[in-house]
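For reference, the chain that follows is the form predicted on its own, supplied as structure tokens.
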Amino acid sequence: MDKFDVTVIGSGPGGYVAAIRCAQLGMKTAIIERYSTLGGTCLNVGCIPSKALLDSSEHYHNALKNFGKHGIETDGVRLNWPGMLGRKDDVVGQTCSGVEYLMKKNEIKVIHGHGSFETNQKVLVQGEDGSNISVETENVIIATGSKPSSIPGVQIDKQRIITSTEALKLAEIPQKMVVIGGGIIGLELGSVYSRLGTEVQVVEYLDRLIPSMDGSLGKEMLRTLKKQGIQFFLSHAVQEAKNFGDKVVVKALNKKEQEVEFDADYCLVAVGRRPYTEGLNLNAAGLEIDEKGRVPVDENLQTQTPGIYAIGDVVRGAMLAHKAEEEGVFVAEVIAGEKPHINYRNIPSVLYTWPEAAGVGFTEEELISEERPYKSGSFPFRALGRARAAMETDGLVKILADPDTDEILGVHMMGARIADLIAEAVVALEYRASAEDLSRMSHAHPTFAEAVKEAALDATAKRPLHL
């Protein structure tokens, strides 16, 4: 096999984007993927299939609960679970095929099999058929992603005690599901099944939901998802989960140290993810992992071995597909001798329940912990004409700004279409806009985006127009 300028191990969002950018910059590029389809966790068993089910379940929920209020009669609506799963699989298939097309278009060599280091410039690829291929390369980008984590006392068996991967393809709609973890993955998949009729109980160790996001969003999300029927048990420390064949039993201690027992058809373990580096034979390339299983990298995302880089979930920082993509482009341009830049503070985080939630920049809790002065402005969706017309009045926009310069420090949102609306906030932070800058921009009426303008008015001068 010919020698490559760059070889990428892993074809998730970080890996395949890195490969594309390397090819665009004129480098001879190969990508190694151990599974039969490209796209990694995100496209196959993560971001894409979960969003497909979130959308389908929301349509079903609206048909049952909300269409009548719009004057649309929907007698006889019923759920076709195999059909819903089939649509999800079609979306995944189309998306993965799109990545294959991009590899061909950019003349990237795709090698299927498990990649591991022989040396710092040689990668062994072991195929499922027992074949071995040795790939010589000038540079390597490690983009192997992550796997679901668990906690002591909870053994994932993929039968009744499951991860997000199994939750995306259950053969049946459970009557009852316990979700361990009130973060993004737990709330998204919990809301999918809740909309489909499952009794969902979320057990969370902390006293708040979505702890990685601004506290105001956690409070608002708790209130809203309770209205949708999800039950929450905060400040509960799970001790064990056991599979009894036809059900699973979860035991936890509440904040009074009293034991609380939950039984359900399934227990979804959603307590985060861990870097996946097993089988890479890192020692052969002079590499080690840190105490959290991550590959240490410098400011250029280069490891301690020159010419070997790592991106995405295997390095420090948030485990986000779009963060991995930015790092993939960054590393490709570093290898090409360019001077790219990533502002990690301006990478948004998004929760795709309905309503959605998102944030970028500093949270209020971070500013308080750093003893950094700030001012705050907010605006509720219920005061928007567009939100009332769409029956989407849950939510708010909150803007945090410097009290002296008025520079925006953070923006946090919850409501309809927030996953798209957060991009306005990212642009504002990238260009170091002030709250007044946003407040003086024209926002079309009637739209959900008007809440951004109104929150900016509240932050800069305490003078929202419609509240």
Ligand code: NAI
Given for the second form:
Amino acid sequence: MDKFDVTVIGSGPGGYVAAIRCAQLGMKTAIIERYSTLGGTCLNVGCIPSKALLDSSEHYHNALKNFGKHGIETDGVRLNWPGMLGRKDDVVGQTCSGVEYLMKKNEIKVIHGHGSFETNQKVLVQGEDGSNISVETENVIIATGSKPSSIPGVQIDKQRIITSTEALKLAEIPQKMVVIGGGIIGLELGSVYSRLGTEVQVVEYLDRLIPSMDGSLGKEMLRTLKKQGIQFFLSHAVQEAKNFGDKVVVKALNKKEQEVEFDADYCLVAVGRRPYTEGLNLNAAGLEIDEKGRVPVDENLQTQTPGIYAIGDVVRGAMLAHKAEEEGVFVAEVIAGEKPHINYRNIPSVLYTWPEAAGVGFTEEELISEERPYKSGSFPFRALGRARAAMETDGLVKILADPDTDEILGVHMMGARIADLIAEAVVALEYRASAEDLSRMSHAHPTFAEAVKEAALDATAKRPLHL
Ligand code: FAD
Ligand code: NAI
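And the form predicted together with the named molecule, for comparison with the form predicted on its own?
Starting with the chain above, the whole complex follows.
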């Protein structure tokens, strides 16, 4: 095999996007993936299958609970769980094949097998069939992603004490599920099973949900998801989880240090993810991981060894697919001698429950802790004509702005369709818009987006029109 300009290890959204951009820039590129399908966590066991199940379970839930209110009778609605899982698998299959097609189209050499460093310019690929291929390369991009983590006392056995990966393909709908962690995965997959009829109990260590997002969203989400039937146990520190064969028992200490016991068919452990570098033989390339297991990188995402870069979940920053993608493009352009830029503050995060939650820029808590002055404006969905027409009145948009310059500092939303609406806020932040700029732009009527305009009016001059 000829020497490659760039070899990417890992084909998740970071790796495969980096490979495409390298190829677009004229570099001879290889990508190494240990699994038989491309796409990494996101396409195989993350973003795509979870959203497929979120959408399907939402249709089922609406048919049971909400269609009647629209004047649509739906007697005899039945759940076909294998059918729902089958559709999810089809979506995953199509999406992964799409990446394969993109590799071919861009003439990227795909090598299946486990990659590990022999030297800083040589990567050994060990195939499942026992084959060994040595790949010579000028540059390497480490894009090996992350794996679920756990907590002391909780041993994941993948049978009853499970991670998101198993939760995406359970053979049965559980009667009861305990979810450890009220973060993003806990609420998304907790919602899926709650909608399908499972009694879901979320046990969270902190006194709030989704701690990575603005506090107002956690509060609203708690209220809304409780209404949907999910039970929450905040300020509970899980001590242990045990599989008793036909059930699992989880023990936690509440605020008063009293032991609280939960039993269920399954315990979903959703307490975060850890960077994955096992078997990479980083030493051979002169590399070490940091105290959190991440590959340390500089502002160019280059490791301490020149020519070796790292991106996505395996490096510092948010563990998000679109963050990994931006870094993939960034590194390819750095290698090509360009001067790209990523504004990490403007990377949005989205929670795909229903209603959805999303945010970008500073949270209110961050501004307070940095002692940075700010003003705030908000607008509730219940005052929107579109929200009433759609029967989607839970939600709000909150805009944080600089009190002197009016520059938007952060936008946080909860409500129907805001996973897409947050893009407007990203544009505003990227172009350093003021709240007044947003408030003077025409927003189509009736839309959910009108809440952005109204919240901007509230932030800039305390004069919303429809409140
Ligand atoms: P990964 O996608 O983890 O890919 C790494 C790849 O490297 C894997 O395919 C792995 O097999 C391969 N690999 C590792 N080591 C080696 C080796 N030595 N040799 C060869 N190959 C190797 N993010 C969002 O932005 N939106 C969402 O909606 C979302 N939903 C999620 C839902 C769930 C249930 C989960 C678990 C995650 C979700 N995420 C979401 C997070 C998202 O999946 C990750 O941030 C993203 O996949 C990170 O991309 P990556 O390229 O860094 O790594
Ligand atoms: P997370 O960091 O979002 O949430 C973990 C939660 O577990 C936190 O609320 C934390 O306080 C809690 N916790 C920690 N220890 C605990 C204990 N002992 N007892 C009870 N609770 C405890 O992590 P999560 O949900 O596992 O997701 C992992 C990553 O995957 C996230 O970083 C997220 O960015 C990414 N992801 C993104 C999605 C999206 O963009 N929509 C969807 C799913 C995952």
